[in-house]
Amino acid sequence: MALEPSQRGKNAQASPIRRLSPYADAAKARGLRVFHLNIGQPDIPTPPRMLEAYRHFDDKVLAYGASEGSLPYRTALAKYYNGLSALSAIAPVLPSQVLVTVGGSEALQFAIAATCDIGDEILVAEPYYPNYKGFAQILGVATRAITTSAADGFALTAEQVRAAIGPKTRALIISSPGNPTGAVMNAANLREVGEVCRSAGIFFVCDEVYRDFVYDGSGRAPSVLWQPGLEDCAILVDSVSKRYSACGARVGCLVTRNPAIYAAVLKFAQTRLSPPVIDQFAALAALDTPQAETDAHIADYKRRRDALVAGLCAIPGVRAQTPAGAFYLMVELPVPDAEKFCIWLLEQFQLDGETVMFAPADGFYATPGLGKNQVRAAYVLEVPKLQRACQVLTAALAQYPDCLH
C-alpha cells in the first residue's frame, strides 16, 4: 500500500500564483514569449548598492548568525522604521524589537503562530494574498474572510471587522497598499481598525511590504508602528523583496512593541537556526539607496499602472480599476471560468508567438464562487511590453470559444 501524506498536505492550497507554471514552462519550450502577469516579480534593476555589497562580503567562514538577526541590520531597520514616524508620543522602535526573518514569508508564519493556537481563526480582508491562508493552514488555523469589493475600492471598514470577530478569532492580517487590490488604508482608517482589534483583544498582523508605492502623491503609506494606542497588538510583516526588487535575497522582518510576541517568535527563530547572513549583509546595504532612485521607480510603477489600466479597460467585456498602490489590479474578465481561461491561453493560444500569464482570482478569495471570472494582474514588466500583452489578451478574448461578451 502507497504511503499517503497528512490530511494536511492533502488539503493544503495551491498557489494561484504559481500553480499554473507548468502550462507557462511547456509553452515556452513550444518557443512562444510569456508575457508573465501573473506575479509580482518586478524587472526593476535590484539597487547597486545591494549588488555591490554582495561581491564584496569577505568572511573567512559563512557561518551561522544571530537567531534574531544581525545587530547592525536590526539598528539600521529600527532607525528606518523610526524615520516613519511623525509622532514624538510614541516610544521609538528598538533593535530588540525587530526580527530579521527568511523573507515575508516566515515572518507572517511567525505571527500566526505566535498569535494563533491550533483550532483558532485568523480574519483575512478578501481578495487577499493566498499565503495568509496557507501558512494558517499548514499551522492548524482556520481562515475566516470578510469581504470586500471594487465598487467601494476593496476598501475595509472597522465595523466589517467588528461583525466578523468571533470567540475563536486572534488576529487580524491585512496588506496595505494592499496585494492584490492595491488598496491603500489612510492613518484613521489604520487606526480605527486597529482599535477595533485592541478592544476585542486581538492582534493587528499588517503586511506593509508594498509601504512605498503609492501613486497619489503622498508618499509612503502610513505604518501600523505609528498609530496611537495599538503598540501591544500591533504587528508589522516586511520584506525587501519589493521595495528594493530582490525577491531573491529572502530577507524579511517583523516588528513587534509586544515583548511577550518577541519572545515567542524568537524561539520560532532560534529553532530554524539563522536568516541568510550574506543576504542580511546585502540588505544593510540596501537601506541606504537615495530616496531619488526610489521615487523614480515609483514613478515608473505609476507608467506602468496607468498603461496596463488603459489598455484593460478598452478590451471589450474587460473591467479594471486604477489601484491606489502596490503593483497589482484585480481584473474581471467576460469569461465564466478565469482558471479554464487562463489555460487555454498558455495551452491552445499565441498571437504572433506570444501569449500571456494571470494568476486565476479564485484563489485570493475564501468565499466559495468568488473571484471565478476574475484574474490578478501585476504591473511588473516595462510599459511596451504591457501594451503588447493588452494586445494579446484582446486577440485571445476575440477567439476564446467561452467569451460572454
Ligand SMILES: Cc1ncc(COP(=O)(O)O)c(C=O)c1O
Given for the second form:
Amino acid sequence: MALEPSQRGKNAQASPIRRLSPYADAAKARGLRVFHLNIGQPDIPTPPRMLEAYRHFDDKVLAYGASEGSLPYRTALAKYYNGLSALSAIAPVLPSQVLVTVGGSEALQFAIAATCDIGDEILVAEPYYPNYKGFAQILGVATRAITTSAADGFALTAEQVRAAIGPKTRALIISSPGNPTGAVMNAANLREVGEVCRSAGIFFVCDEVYRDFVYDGSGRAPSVLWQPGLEDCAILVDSVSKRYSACGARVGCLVTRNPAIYAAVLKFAQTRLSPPVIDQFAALAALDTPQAETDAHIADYKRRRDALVAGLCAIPGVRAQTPAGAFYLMVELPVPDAEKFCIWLLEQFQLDGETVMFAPADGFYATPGLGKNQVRAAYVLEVPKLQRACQVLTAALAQYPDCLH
Ligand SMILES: Cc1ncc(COP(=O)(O)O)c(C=O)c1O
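Mind pulling up the form predicted in complex with this ligand next to the form predicted on its own we just looked at?
Up next: the whole complex, starting with the chain shown before.
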C-alpha cells in the first residue's frame, strides 16, 4: 500500500496564483504567447547596485550567517524604518528588533507561529493574500475572514474587526497596500484598527511589502511601526521582493518592539539556521537605491494601472475599480465561473497566437461562493502588453460560450 501524506498535506490548498501554471506551460508548448497577469512578478529591472553587490561578493567560504540576520543589514534596516516617520513620541526601531527572514513569506510564518497555538485563529480581511491561510493551515491555525467589498473600496473598519474577534482569535493579519485589492489603509484607519487589536489583546500583523507602491503622490503608505500605542501588539512583515523587484533574492524581515515575540521568533530562526548570506549583502546595497529611481518605477506602475483599468472597463460586462496601491486589482467578469474561464483561455482560446492568464479569485476568499465571477489581475507588464491583453480578453469574452453579457 502506498504511504499517505498527513491530513494537513492532503488538505493544503494549491495557490490560486500558481495552480493554473500547467495549463499555461501547455499553451506555451503549443507555441502560444501568454500574458501573465496572474502573478506579481514585476518586470522592472532590479537596482543595478544590488546586482553589482552580487558580483562583488568575495567571501572565500559561503558560511552560515547569524540566525537573526547580519548586523550591518539589521542596522541599515533600522535606520530605514526610522526614516519612515519623524514621530519622536515613539522610540526608534533598534537593530535588535529586526529579524531577517527568507522573504516576507518566512516572516509571515514566524509571525503566525509566534502568536498562535494549534486550534487558535487568525483574522484576515477577504479577499486576502491566499498564503495567509496557507501558512496558518500548515501551523494548525484556523482562518476567520471579514468580508470587504469593492463597493466600499475594500476598506476594513475598526468596527468590523471588533465584531469579528472571537475567543480563539490571536492575531489580525492585513496587507496594506493590499494584495489582491490594492486598498491602502490611511494612518487613522491603521491606528483605529490597531487600537481595537490592542484593547482586545490580539496582535496586529501588518504586511507592508508594497509600502512604496502608492499612486496618490504621498510617496509611501503609512507604517504600523509609527502608530502610537501599538508598540506591544504590532508586528511588521516586510520584503525586498517587490520594493527592489528582487523576488528571487528571498530576503524579508520581521520587526517587533515586543521582546517576548522577538525571542520566540529568534528560536524559530535558529531552527532554520540562517537567512541567505549573499542575498543580505545585496539587499544591504539595495537600501541605498536613490529615491528618484523608485519614483520613476512608481510612475511607471501608475501608467500601467491606468492603462489596465481603462482597458478592462471598456470591455462589455467587465467591472474594475482603480486601486490606490500595490499592483493588483480585482476584476469582475461576465462569466459564472472565473476559474473555468481562465482554464478555457489557456486551453482553448487564442487571438493570433496570444492568450492571457489571470488568477481565479475564489481562492482569495474564505467564504464559499465569493469571488466566483472574479479574477485578480497584476499590472506588472509594460503598457502595450497590458493593452494587448485587454484586446485578447475582449475577443475571448465575445467568443466564450458561457459569457453572460
Ligand atoms: C501581500 C504579500 N505578502 C507577502 C508576500 C511574500 O513575498 P516574499 O516571500 O517574496 O517576500 C507577497 C508576495 O507576493 C505578497 O503579495
